[in-house]
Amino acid sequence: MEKNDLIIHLTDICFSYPGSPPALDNLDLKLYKGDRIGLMGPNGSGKTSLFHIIMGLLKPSAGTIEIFNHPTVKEKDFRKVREKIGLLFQDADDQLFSPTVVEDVAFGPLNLGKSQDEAMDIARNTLNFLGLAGFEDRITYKLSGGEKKLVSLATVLAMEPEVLLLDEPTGGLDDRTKAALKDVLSNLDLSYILISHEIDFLADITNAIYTMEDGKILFDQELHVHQHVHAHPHGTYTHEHK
């Protein structure tokens, strides 16, 4: 990979919450253009903290952050990062705050300097792209959990990011909506890191799956999904193993 293709470069990142063991412990990470990385790990392994460090929502106690080949240290640096990297929060209620869906989705483009008409056009087009046409005037807090998750994704995509950080995007989604989300992510020309406990979902839309444990990404333990056929008294069937 060329240096110009390096998007996110974290070196020896450490972070702890007050009174707790390290959430991130000398963590290293490189994300290149075109990478689609799946990240698995038990609760408390530091996955969400990692995303918040990248976005400047948490400050590491040690280590260096370079994004798009620029040192990223101060709040003004992270403001530029947030214009290019979109974060989908694990809890959609942390992302949605406007009265209606279209207002929420238009908020980001407005903050990026788009006119009211431009922002509304972007919002409607993004909702259409996600199969949410007709949701424009829906009351945000009355949406189902799965609908909130998709609208949250719309708020991120409306800002036309170059990179996505997706924290448990399938949480609360039924199988049909998961399939629709899989199609959307597969057709996006974006690099992303996706946190999920669903290895089948990750296997279909990422080009590498790593585990995270004790505040580190274990790059030497890439997970592979493979298929076996077994003979059983009730016939044969296929299933997947970790």
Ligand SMILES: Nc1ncnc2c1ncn2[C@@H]1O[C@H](COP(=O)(O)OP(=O)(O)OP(=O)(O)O)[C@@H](O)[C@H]1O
Contents of the next structure:
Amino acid sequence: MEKNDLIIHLTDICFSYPGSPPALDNLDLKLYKGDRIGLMGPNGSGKTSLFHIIMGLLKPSAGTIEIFNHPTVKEKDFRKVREKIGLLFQDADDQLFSPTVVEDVAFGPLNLGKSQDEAMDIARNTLNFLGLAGFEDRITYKLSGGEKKLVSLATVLAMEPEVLLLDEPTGGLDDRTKAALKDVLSNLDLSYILISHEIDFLADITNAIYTMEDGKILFDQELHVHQHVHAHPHGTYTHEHK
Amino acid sequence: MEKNDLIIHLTDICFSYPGSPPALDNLDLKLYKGDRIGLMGPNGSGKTSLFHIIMGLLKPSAGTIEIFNHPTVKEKDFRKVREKIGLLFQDADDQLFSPTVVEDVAFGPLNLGKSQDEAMDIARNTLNFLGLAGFEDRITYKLSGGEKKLVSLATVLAMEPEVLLLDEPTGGLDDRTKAALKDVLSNLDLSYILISHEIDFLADITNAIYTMEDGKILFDQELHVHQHVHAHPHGTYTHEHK
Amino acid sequence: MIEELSNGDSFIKRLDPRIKIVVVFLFSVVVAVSNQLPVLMLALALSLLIVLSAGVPTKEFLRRLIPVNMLIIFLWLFLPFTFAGKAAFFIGPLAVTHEGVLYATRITIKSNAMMLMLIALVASTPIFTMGHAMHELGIPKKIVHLFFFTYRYIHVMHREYARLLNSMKIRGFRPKTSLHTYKTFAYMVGMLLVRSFDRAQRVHNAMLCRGFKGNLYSLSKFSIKRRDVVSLVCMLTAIILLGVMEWKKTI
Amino acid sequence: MHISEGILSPAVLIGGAAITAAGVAVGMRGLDQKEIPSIGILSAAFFVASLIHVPAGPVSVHLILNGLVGLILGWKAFPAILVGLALQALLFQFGGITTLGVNTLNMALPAVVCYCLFGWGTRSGTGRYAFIFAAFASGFCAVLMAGILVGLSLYLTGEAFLPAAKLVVAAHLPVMFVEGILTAACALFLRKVRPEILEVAHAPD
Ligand SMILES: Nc1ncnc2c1ncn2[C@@H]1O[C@H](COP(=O)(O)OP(=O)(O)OP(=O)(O)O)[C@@H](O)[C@H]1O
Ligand SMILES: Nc1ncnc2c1ncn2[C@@H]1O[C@H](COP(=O)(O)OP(=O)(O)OP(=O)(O)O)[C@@H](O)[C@H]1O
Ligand SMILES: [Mg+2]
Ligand SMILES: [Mg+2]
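What would the structure be for the form predicted together with the named molecule, given that what you showed me was the form predicted on its own?
Every chain and every other molecule in the complex is listed next, the one we just looked at coming first.
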């Protein structure tokens, strides 16, 4: 691949929370333009911490971060990064804090210096794109779990990022909402890294799956496809089969 | 089945949150001794509300609740119910409020009138049973997601209930912890109702799966078993196949 | 993160928390009403001795003395000039009075002595144990209860605050003196409150499910041992001695 | 603003502790076990607010939020603020044991006064402008009064504190505006999202 297709380049990243064993331990990661990477790993293996390191919400104790071929060290560098990389938090409740949906979606564009009207336009368009037209004045706090995830995604997409970091976007979602989310993601023309415990979901919408264990990414994996016996009730409750 | 094997009997339960459409709508449910019921349904279909109605945390606007063949209406009736039915909350953070693990697990037995020493013994034994020996003095809010779920389960089991209501016990758990949880549940000699969005998990450890939709339980379902193509990376990250 | 100050094992750590609370309270009261410089110096020496024997690292307790001394430094900017008395010397046109300097010195010693004692208490007693001990000492159950709940929610809220702050950051928010900033912070506080209110309800429900009837139980049993009695007698003697010295000289 | 240990005179300390004890007693009267979690939330919010810094011109100030606590809790602000301050003393050594009474009084009395003066405005059925006015006034006045009470505590300890006391009051002036705007916006948020929080009559009847 071309050098200027390298978007995220982490080398030897170490990080630990105060008073805890290392959460990330000499971790390396490369994300090229067009990559769609799935990331799995046991609870506590450091997946969320990795995303927060990339966004500059946590500071590594060692290692280098290069994003769009620029070394990224200071808070000022990360401010630029955050305009180009969008993060969907593991818990949608962490992402939404405005009273109404449209205010929350317009918040990012406003911070990027857009005028009130432009920001509102962007917010409306993003909501339409995600099939959330009519949600503008809904109270974010009262949305259902699935709706919260989609609105959170809208707040991120409204900033028109080039890369998405998605932290367990399917957590707690029913199969219908999961299918809707899958549709949206496969129609986006973006690079992304997606954390999930659901291998089926990852296999469908990523082109590489890495696993994390004890603060490291393991690359020596191959993707196997094999038969699996699976039971479920038929009826009104739809379930997807490929 | 014998009449005195009927543990939970709900008839025509209606419930709505103030200012919202009905969350439960003429719902019927019977749980017999030995039953292991799985419950699925879209987000917002009223699964959690149903559990809270059974525990007396929400009061139905219509319908009758009979538990162990006694009509259960007042707060006083529900106090007895809560000694025999244990509820695992959807969010483990709601369940754990004591500073250390052992204090949290001993909280229930103490409320049941056990002495301090007895309560400590029960707490230790329950933790051992769940493979959590050595966790006694860990700070609850510093546990990882998976550990929190297991400790929450310990707090419920320490009350020695006859029935368990488990609200998405696998939410956000990795496959290993899920397998551990599956083991624990299949070794318990209890009746339970288990909410989950994961049909594979339900199929393995329940003997009936009901679906909920719009505040009603649908019983006209059959369990089908069929082939399913499934991909995942092989390597250090273990994944169970039956 | 809000962390409790806690230290390794020490003699003081093993004392009955009720004894510690009573001693620190009486000490603080006596020092608060004292005015004799020698008495205050003795009190400071005593508190320093205790904080060191509680095993608090010097760097740690010095760091914790900073907030107290900020206000003290602020007062030093005024008191030497404004306190009526004989002028000791002049800084420009301003007279520094002898009494003013003395007064500010007394306040400084008092503050630090009382704080050191409080730090020794906090470092040797977990907050929850302190709550149970206060209950045993006659603080009403409901207040102690409120104390427990608040302590638990501080952590939950502070964590949720940190997360919402991250959410604001990743969307390019930078605090400035502007209406947008204030509105954003107000929304964040509102969201914190709303979410916490619901969580409070759910936690209360979880407690009800486990048979909670409004009673508090503690797993840590308090029992007065010989070392507690000895320490209590020693400390009471020291405090009474301080009191007597103060009283003798002022009469 | 917390007054540290060792500064105030015994008379001020005792007076403060006595009035606070009375206020807490009123606040605890008829308080139901069920309400303790929600009051604990407000205590925790009061505690955490002191860790939130917002810019005000060239400096940054931390939030106080005693006006908001007052609007929501009424007289129950006394026990709530007492516990919040006790925990600040224990965890950060802000304030202290003997000053707990005075410090609580300085924060909680303004909260209750604002509740009595402006509480009507944030109940249901108030027009939008009256609502905003009442919430703003509550945040503004609660800080103003707290500043005055802190100054007064110092002044009553000795005449020599007068200039310092004046400066303390002056330092509260920019904070007043920030708190007023924040309280108004926050109350609007609550009214839109969860009006019950403002409605719950936490005040004793
Ligand atoms: N705020 C925190 N303070 C201290 N330790 C933390 C904190 N957040 C996470 N940890 C610890 O750091 C390690 C990595 O956590 P992280 O959240 O990155 O894991 P994860 O892979 O995202 O897990 P999960 O699948 O449960 O989301 C864990 O051991 C966790 O307990
Ligand atoms: N505290 C509440 N106040 C108002 N409405 C609520 C509250 N809790 C739930 N609801 C609403 O009641 C309905 C049923 O909610 P419930 O939590 O029982 O659904 P659920 O089936 O458990 O969903 P999930 O799979 O997301 O957990 C939903 O429409 C939800 O928005
Ligand atoms: Mg994670
Ligand atoms: Mg639910």
